[in-house]
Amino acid sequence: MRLERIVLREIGLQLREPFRISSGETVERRILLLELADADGAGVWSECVAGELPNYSAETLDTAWLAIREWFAPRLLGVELADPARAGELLARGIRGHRMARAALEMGLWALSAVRAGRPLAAVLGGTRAAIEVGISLGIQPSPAALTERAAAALAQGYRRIKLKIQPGSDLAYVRAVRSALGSSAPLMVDANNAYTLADTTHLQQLDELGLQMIEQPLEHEDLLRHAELQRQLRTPLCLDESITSLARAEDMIALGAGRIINIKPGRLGGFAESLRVHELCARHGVPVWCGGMLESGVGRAYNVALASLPNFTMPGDISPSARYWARDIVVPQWTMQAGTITVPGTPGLGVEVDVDYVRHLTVRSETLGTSRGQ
């Protein structure tokens, strides 16, 4: 395939309610969408998961826009590619970082290859599941009672795993309240988004008594050594998210014992090719993986659903239905949940169609790269 045109679009989607984690709160999601078209007329949409602020990673929507326009698009436009995995190598050569920008293009090319082949994206990736289990991520709430109410509602709705965001001052009492209310069998985990240090070890050890599936990313995002020390002090498995930015980092985690579970976000890893390598590494070492979310629209969710259909994604991911976050999503049909699962599309490409008129209505800026450029 030969990519002929890339259209960048920024849209704004209002969340149903604010989503708060230890590093900040999101009320409206600025989203970067890409339209990719090849020389034969095939086209597909993709999404860059970078946020508005550099509080999850160093990347933002604006840095990604610049990186795609100035460095990455020129490497792909007009180039014959027999394999979408080749695109990742081409984009990474000589350029450090900007993984989310790279992933938006690389993952889009995987989807484009699926469209051209008339196959579902999940099948192209090697997926084996017809449906995936769904978890929910609950942001930091104003009180233990408020969090308990939200968690109980999620369990009643059928979610297979409930993630509770925590931070110092909003942790032990909150999680204890939820555990007490929901019972010992409720599938709970917590996510700290780097909010603690090793000085909090004794405090975090108290989470061991609560029967959690995992504690996600408690320490600094680049620190594997201290995560290894903390894991030795805890019975509860640590799951690493922000720390795992490459296959090498996953190898280091396993070698150091810095965690026992990995949250695979393809945007964080630079695309599908590296995500598949991490998936296979973890399968060989008996390390379970699951697919995290980045408040994606239905477009980004399609890519996550396809990836989560692979065999070693053995834990429910943060891939909630459209109505969890958006009053109106930008895809048709919208993503829905049945009995705690989402169906993996069996139709070619992403399995959903973009509501183009609605996207145009939401667009605040656009730029075309390729045979012609416009603003």
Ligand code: OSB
Given for the second form:
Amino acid sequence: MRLERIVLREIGLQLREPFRISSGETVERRILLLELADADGAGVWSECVAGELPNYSAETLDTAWLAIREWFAPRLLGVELADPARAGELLARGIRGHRMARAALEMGLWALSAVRAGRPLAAVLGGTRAAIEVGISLGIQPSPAALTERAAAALAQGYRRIKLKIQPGSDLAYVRAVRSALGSSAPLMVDANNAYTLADTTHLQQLDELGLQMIEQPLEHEDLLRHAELQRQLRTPLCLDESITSLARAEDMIALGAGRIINIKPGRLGGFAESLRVHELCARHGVPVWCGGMLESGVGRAYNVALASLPNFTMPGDISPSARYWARDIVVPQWTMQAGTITVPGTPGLGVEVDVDYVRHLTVRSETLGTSRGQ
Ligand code: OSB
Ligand code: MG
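Same protein, different form: I have the form predicted alone, so give me the form predicted in complex with the ligand.
Next comes the full complex, and the chain you just saw is listed first.
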């Protein structure tokens, strides 16, 4: 395949409720969408998962826009690409970081190759599940009672796992309240987004009493060694998110005992090829993985659903239905949940259509890279 055109587009999409994590709050998402078009007339949409601010990783959608326009797109446009994994190598060569920017293109090329082959993206990736289990990630709430209400509603809606965002001052009392309201069998976990240090070890040990499936990324965003030390002091498995930015980092996590579960976000890992390698590594080592989320639109969600259909994604992901995030998603059909699961599309490509008129309406700016520029 040969890419002829890449359209960058920023849309504004209001969350149905503010989403607060330890490092900041999101109310309105600014989402970078890409349209890839090849010389044979095939096209596909993709999404860059970088946020508005560098409070999850160093990337933002603005840095991604720059990276794609200046460094990544010129490597792809007009070049005959044998397969998406090779294209990913071409993109990565000599460039440090900017993984989410790179992933938006690399993942788009996987989807484009699926479209061209007339196969579902999940099948092209090696997916084996017809449906994936759905979890929900609940942002930090103003009080334990408010969080308990949200968690109880999520359980009643059928979510298979409930993740509670925590930070110092909004942790033990909040999680205890939810646990006592929902009962000992409710599938609960927490995510701290780097809000603690090793000095909080005895405090965090109190979470061991609460029957959590895992504690996600309590310490610094690039750390492994301190997580290993903390894991030795906790019975609850640690799950790493921010710290796992490559296959090598996943290998190091396992070697150091820095965590026992990995949250795979393909954007954070630079694309599907690296995600598949981490998935394989974890399968070999008996480390379960699940697919994380970055408050994606229905486009980014399609990519996550496809990835989560692989065999070692044995735990419910942060892949909630469209209505959990948006009054109206940008895809048709919207992503829906049935008995705590989302059906993996069996149709070619992403398995959902983009509502182009609605996307145009939401568009804040756009830029076309490639042959049609100036035509
Ligand atoms: O740490 O997993 C995280 C959202 C933005 C940034 C980081 C995280 C999250 C979530 C949201 O937890 C999960 C979702 O998309 O539903
Ligand atoms: Mg996380």
